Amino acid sequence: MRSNHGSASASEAAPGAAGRLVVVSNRLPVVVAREGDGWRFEPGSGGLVTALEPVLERRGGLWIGWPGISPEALAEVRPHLADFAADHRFHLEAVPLTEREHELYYAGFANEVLWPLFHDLQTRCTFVPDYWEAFQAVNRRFGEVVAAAWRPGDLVWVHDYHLIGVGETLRARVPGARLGFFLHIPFPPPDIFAKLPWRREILEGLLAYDLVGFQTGRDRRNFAACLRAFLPEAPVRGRGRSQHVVHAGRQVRILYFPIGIDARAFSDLAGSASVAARAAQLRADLGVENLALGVDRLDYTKGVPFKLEAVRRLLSERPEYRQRFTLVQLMVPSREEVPGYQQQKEEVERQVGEINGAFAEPGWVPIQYLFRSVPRDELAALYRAADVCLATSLKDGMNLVAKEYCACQVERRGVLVLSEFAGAAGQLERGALLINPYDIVGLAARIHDACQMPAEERRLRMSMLQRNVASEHVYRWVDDFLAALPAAAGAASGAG
C-alpha cells in the first residue's frame, strides 16, 4: 500500500474501522511530572514519538508504556492519564515499573547487553544474568497489560528491543491476536549475535510475532542467518521480500520497513517566516562562510569523538578554514544513568575544550557546543542555516538527522555527510558524501569537499535527497508495516 499526503490510507482509518492500533513501547509519548500539588504533562521526545505519535492522532487507538514514574505515583496520576484522550485521538495505559525493575530492564538488559551488541560493540556488554531475569519479568509484565487491554480486532505493534519479549506472553495469553514488531536499532551477524548468551531466547521471543520488520535488508540478512545458525528448526523460506519463517507450526513474515519522517511538517516549519529569521540571525551571530552541524543523542555509537578529531584535523592541516568554519554540534541529554553515556559526555567535552583552546582566537571558536534538547523550530533554524550535516554514526538503524536536514533546507544550499553505517545510507547514498566514520583522514577531507562543493552540485544533491526523503515518508512505513501485518496473520492462521 502507497499513500501520500493527500489521500486515506491505512494510518488514517478511522478509529474501529479495522480495529484499533495498540502501539506499545519502552515510554508513553509523554513525560509525566510532579507540579507542586499536582502533575505536568509535557510531549515526549525521540523518534518513536516522532513518527507515531501523528498517526495515532489521525487513526485513533491506543498507547502503551511506562509513564516515568513509581507504582505509588502512577495510582495518582491514572485518572490523569484517563483524561488525556479528551485532547487527543486515542488513549494511554500506563505499565507500573519499579526503579529497581526499569534499572535493570531497562538500564540494565537492554542498554549494556542488547544496544552495544546490536550497534557491533560487544566488547560494551555487560552480560549480567539478574538483567536478563528482569528483562524477561517486565517484558511479562508489558504482555499482561497489552492482554487485558487488547479487544478483538485491535492490532498490536510492539516496539524495539527493549520489548522483544512482550510476543510471547501475548501469544499465550490471547492467541488468536494480530501482533507485529519492529526493530528499531541494527540486528547484528552471526559472528556478533554469537556472544549472547541468551541468543536462542530472543530469536524465539521475535518468532512470536506474525510480523517482524526491520529497517534495512542488511538487518533482515543478518536475522535470517541468526536463524539459520542459532535456531535451524527455524527454517527460512522465500526469496527476495517475500520472506517468511516456520516455527511452531505457524508462520511469521520477516520484512524490512525503512523509517521515515513527515517530511513536508519539517519542509513547513522550515520554510516559515520566524524560522528563517532565526537562521539568518544565526548565521550572522556565527559569522562564518562554512557552518557545519551536528545533531546527536549522548550516545556512544553517535560517533562524535571521530568527527571531533576530523574536525582537529581539517584546522591543523587547512589552516585557511580557521576563523571561516563552525561546527554547531547539539548533543541531546539521553540515557544518563548508563555508565557508558557518562563517560561518552566527559569524553566529547574534554575534546572541545583542546580544540577550542587550540585554534580559537577572538570572536570565534570553532566548535560550539550545547548540550541540551531544543525546541523543534530552533532544530529547524539549524538545519536551514548550516552548509553541512555531519551525520557520523559508527551504526544506526537508520538515523532520521539525516532525513530532517534534508528536508529542512529549503534553498537547497546544504550537503549531507553520511555515515555509511547509517541505515540510511542505502536510500540517501547517490546524494550525501558518503563517509567511514572511523576513518578521521578521510572524513576530515569530505568535510573539506562539501564545504568547497559548487552551488550547482549543492543543489542538484539536495534535489535528489529531497525526492527520496518526501515519497518515503513516515505515513508510507506506516501504512506499509500495517499492510503486512494483517496478511500475515492470515497466512499464519492457516499455517499447519
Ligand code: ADQ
Contents of the next structure:
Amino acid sequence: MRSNHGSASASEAAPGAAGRLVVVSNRLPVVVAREGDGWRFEPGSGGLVTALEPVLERRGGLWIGWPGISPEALAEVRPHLADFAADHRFHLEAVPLTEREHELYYAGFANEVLWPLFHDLQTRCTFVPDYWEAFQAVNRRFGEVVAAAWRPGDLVWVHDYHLIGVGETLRARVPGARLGFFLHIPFPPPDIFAKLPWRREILEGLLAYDLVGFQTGRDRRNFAACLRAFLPEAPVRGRGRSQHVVHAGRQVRILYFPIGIDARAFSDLAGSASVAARAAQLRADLGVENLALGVDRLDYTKGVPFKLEAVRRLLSERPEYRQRFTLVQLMVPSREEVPGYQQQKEEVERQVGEINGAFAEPGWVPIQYLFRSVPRDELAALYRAADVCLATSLKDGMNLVAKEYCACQVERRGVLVLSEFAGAAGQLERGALLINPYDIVGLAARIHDACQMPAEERRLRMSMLQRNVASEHVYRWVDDFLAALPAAAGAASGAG
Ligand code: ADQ
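Could the form predicted together with the ligand be given as well, to go with the form predicted on its own?
Following is the full complex, with the preceding chain placed first.
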C-alpha cells in the first residue's frame, strides 16, 4: 500500500541510517502457524499492527515481540524468522515465553488488570498478585532481549500497556538509550487508577522512558493527575508541548499524539475497480436502502451489545425500517482465553439470534453477523458500501475503524456515528454524529438521524472527516512521536 506522506521524514529514514528504529510490542506483527512439516507466516491483525507495519516496511528497522509459539517451537522457527527480512524492509527478533508465562502476564495482568482498569471498568479487574509477579518477570525478559539487540544510536519505541515495565530494565542495562513509550489505550482518572495495588510501580515504570505518549489530551491530563496523587515526589512541570515530569534526576516528556491510519492506502484500495464492484455487489445482495456497518474486535469495551440493543429498539419503535435496514456486524476473534470475552461473544450471539428471530422476514435479515477476520479488500468494500458506520465503544484509546470508514467513503454517502468516549471523537466531532453508547434511546435516535440525513449534509460532513483523516495520518503520528523524543536520553533540554 502506498502512503500519503509526501516529504522525507523520520518515518522514511533509509534502512541502516543512524537511529535505527526498534519497535517493541507484545506480539510480533506476524502469526506463525505450522504447515505440514514447515511454518507459515501470516500478517497479524489489530490496531497496533495495522498502524506500525507500514511504517517499518517503509523505514526499515527491527521489531521485537513474542511470536505466539512455545520456546521449543521457536527454536525451529528462528531460522525462518531471519528469512523474513528477505521479503520485508525490517527484521524480527522473538522473545521466548512459555505458555504459562504468557497466560499470567498477558491474559492475566495485561488483560484482567490493566485493560479493564484503563477503560474505567474496574469491576472487571482481578488483582491477582501472581499476575503482577509474572508481568514484572516478562517485562524484564523483554528488556533483556531489547538490551542485547540494542546498538548505539538506536531509538527504542515500546508499545502499549503490556510492556510498561520494559523501560526500567533497559534504563538499567543501557543507561544512554533513547526510550519512547506509547500507550494505545486510555489512561484512567485518579479515582479509578487508585484501585490498582501496584499504582506507584506502574507510574515509576512509565517514568523510566524519555518520552511517554498518550492518544489524547484527556489521557495525558489523567496521567498528570495520577502522578500528583500517587507519586508527588515526581512533579509535573510546564504546559502544552513542554509538559514534563522530573523524576530520579531526569526529565520525562509527556505528550499526546492521536494515532492515524494510512488514509491514502485505504482510499486508493476503496477506489479500485475490484473493490467498487464488490461494494456494488454487496449493496445489491443485501438489498436495503440503509446499510449499517459495525467492525469491532471481540471486546467488551467496544459496546457491541449496546449497539445491538439500539438496533432492536429502532426496529421495534420504527417498523418502517423493517426490510429497509440491515446491520452487518463484523467481529474479529480476540483474547478468547481471557474470562469475560467468551461471555461477551455469547451475549452478542444471543442478541443477534433474538433480534433476527423477532424481526427477520423471508428475504431479509436485520443483522448479518460475521465472527472472523476478513481480508483488507473485503473490509474496504464494506466500508465503501455502508451508509452508516456504528462505532459505539464504551471507552477507546482512539478507534481506527472510524477513521478507516471515512477514508474508504469514496462516494461520501456515509454517516459516521461515533462514541463520545472514543479518542477519535476529539478529532472527528465536527463531522460525526456523536453518541453516548449507554444511552440506547439516544443511540437509536441517532441511527435514525443518520439514515434520514440529506445527501448534501452527508457529503459535507464526510468531506470534513476525510480532510482530518487524510492530514492526521499514521506517518505524521510516527514523525511527531519520533521528533518529540529527546535527542539524548533524559536530556533536560529536550523536555523544555
Ligand atoms: P483495537 O482495540 O484493536 O486497537 P481499533 O483501533 O478499532 O481497535 O483497531 C482495530 C483494527 O482491527 C482496525 O484496523 C480494523 O480494520 C481491524 N479489524 C477489526 N475487525 C476486523 C475484522 N473482522 N476483519 C479484519 N480486520 C478487522 C487498540 C486500541 C484502540 C487504538 C488502536 C491503535 O484499543 O483504541 O485505536 O489500538 O492505537
